[in-house]
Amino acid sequence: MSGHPAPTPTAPPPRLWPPQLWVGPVGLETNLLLAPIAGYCDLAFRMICREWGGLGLACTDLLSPQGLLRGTATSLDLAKTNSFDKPIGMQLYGADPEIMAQGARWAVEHGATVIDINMGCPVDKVTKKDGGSKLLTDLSRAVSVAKRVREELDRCPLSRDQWRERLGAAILKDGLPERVPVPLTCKIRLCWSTSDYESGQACSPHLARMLADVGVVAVTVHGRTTEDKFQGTVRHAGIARVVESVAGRIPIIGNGDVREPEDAVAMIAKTGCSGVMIGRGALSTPWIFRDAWSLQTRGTVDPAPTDSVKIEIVRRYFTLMLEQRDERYAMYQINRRISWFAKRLGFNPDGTRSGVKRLKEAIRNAKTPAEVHSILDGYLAGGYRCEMEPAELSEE
């Protein structure tokens, strides 16, 4: 009942390009990013991503540097990782410099690799308290914030065994002292609005100009501005503006809009980006970190996962819920996910799909975590699949 698909291990090939992605002292294995999204991020999640390879560097969920420091349960949920969840950055939002440096401390002291800070959330609960992409209408603001939380790592570096425990497959550059501080990435948006955008006066490339003179060694652009949210397209010429502003000072990763591996090298090659964060798109396909790295290194892509190697990634990350939190939340959440695992299920040959639908609908409905196991077996066996409907009538 809880397999889950292992992928087959290969060898990897001889590394000629992309170059090593490096996050101040800390090379990662790929240049490929987990985002930090806000409901999604969990550890389980994250693991599963992580087994299927190609993955550089996970982010958690968006921390409450006020929660972490008053020890809220849900903020300390959403803070935890393990020893196979590295290299681990933990993103802090909020506008108040002197509590985002002290979550900060707290995040270094609890396992992270980098500290990250969200300058590009659009969401209105985030912006009201002035935090998330409300601070790129105060540049000021931001880098006062980026430089006290700067100020606060540089005054606890870890040591070398420090460093050991939270790199993962990662490397520490040669030549460094004993003790190195954790680096401080930021993620911000083109801009807030988008007439500001229009008109060619964007303060991203600005921004990750000012970011850098006060220590920020790599900035993530979501290519779109807060009046966009999530609708339009990404605005590639937009990241690409930002890649040509800092000229090589810090690397730029473009996010927005990757869900095909092809997406991902297409992201580089329009903005001339370092790397690339993955958001939504990992949600439905966690292994397209895996294909993306195999696109970019190799030139291919391997064969996607067979249905049923899809239901155990299902069943993987309910298992991985049940262990880490409890039976109630474990339910919530593969209620909430089984729309996006299902987006990549059920294909036919002639464009319609087989039974997900009806999936979907029992894995709602199921009470007890046996229910959900019980479901999706029948599906695997074959007793979901008797009702076919339009692909996109399926979706969500």
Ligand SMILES: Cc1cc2nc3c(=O)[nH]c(=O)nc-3n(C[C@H](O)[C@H](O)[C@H](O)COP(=O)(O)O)c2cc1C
Second form
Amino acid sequence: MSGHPAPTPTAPPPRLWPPQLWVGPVGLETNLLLAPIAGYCDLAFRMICREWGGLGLACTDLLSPQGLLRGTATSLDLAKTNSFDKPIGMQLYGADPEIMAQGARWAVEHGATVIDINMGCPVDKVTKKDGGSKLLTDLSRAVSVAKRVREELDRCPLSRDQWRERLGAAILKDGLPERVPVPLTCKIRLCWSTSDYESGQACSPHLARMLADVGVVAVTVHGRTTEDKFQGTVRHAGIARVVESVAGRIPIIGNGDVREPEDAVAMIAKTGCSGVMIGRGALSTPWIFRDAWSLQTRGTVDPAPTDSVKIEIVRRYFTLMLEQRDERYAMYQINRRISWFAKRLGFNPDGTRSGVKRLKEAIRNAKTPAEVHSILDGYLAGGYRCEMEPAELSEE
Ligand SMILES: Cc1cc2nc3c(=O)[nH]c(=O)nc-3n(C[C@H](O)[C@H](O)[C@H](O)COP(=O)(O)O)c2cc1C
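Can you now output the form predicted together with this ligand? The one shown was the form predicted on its own.
What follows is the whole complex; the chain from before opens it.
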């Protein structure tokens, strides 16, 4: 806790454009969300994105309710949050309504601003247990999970003092009772089977309406089918159909393939969605929320950070990881993430790139945190930029 007085949750005058995105009683500062990306959108990374601004809501990676309830170390690490990491969604996966409900209560008791149910994960480990996007093949089960979780959330409403601690820059709607339950959202895909989608049989428009009926206050739609996994390009028309089907009853958040601020604006224009969730684009560009917000509100984007600022982002991420976890885990993370960070590094004025391949190799071979820091220092001092690397030109 910072020790500073918490912000008052009273609403300022309504914003005209873009319209404020309300997740039930919670009004977000912007209409941009950080996606859950298992193994990547940890507390350290969420803090980096928040520091750059423009981020309305972030989410934990998918959490196992059983793991949370048993208190396993992995689940507790994944659910870590702090007072700066607000507002925060905690995402649960599973198909057992009762266990999901108890997991949701745990998340409320441990700082969640929003509870999200994962109905989109295509990974076997999750779908074989009927969770994630397997729920798209059994809508009555999907709805009963959401309904039971919603009931449980209604049984543990938060006081105004509790809300103050988990709003961050978000606000709470005026005129609500003294105690207000945490809102419930779901994240879905268009449907399981691509042939269903192509023949106009996607379940998502229908599912979104059914979820709204049981008190889900926003639905994020990743514009792919489960069979698509991550291939091809996002299907904006599929997201637009979900937007149309709910007819303004709840906001729909569009998700998929937003890599540049312009893609966020295009997502809204092509689908009519109320907000945009960004995943992989943020891994290389944690300042994308700042830029996408600025493009919507001012029509311009600030200059990209310089390479030395980008290197400081890498260093900050690594330092936070060392503080929040341990040396072994921080080394593991920097080793696998340097290629994401490096996607935006090393551009020469003529558009060619240099030094990035050597930087990545050096970081991957580093054995200690001191070595990581000295490699970053060396890159800044120009030590890795001695020659052009044609092989890298096609990387982006
Ligand atoms: C490695 C990886 C892990 C992911 N983990 C999750 C997850 O835990 N929960 C979830 O709802 N979606 C997860 N997703 C899906 C993303 O949230 C998002 O829907 C998808 O990547 C499309 O958005 P993007 O193009 O902005 O990345 C994951 C995606 C990837 C690539």
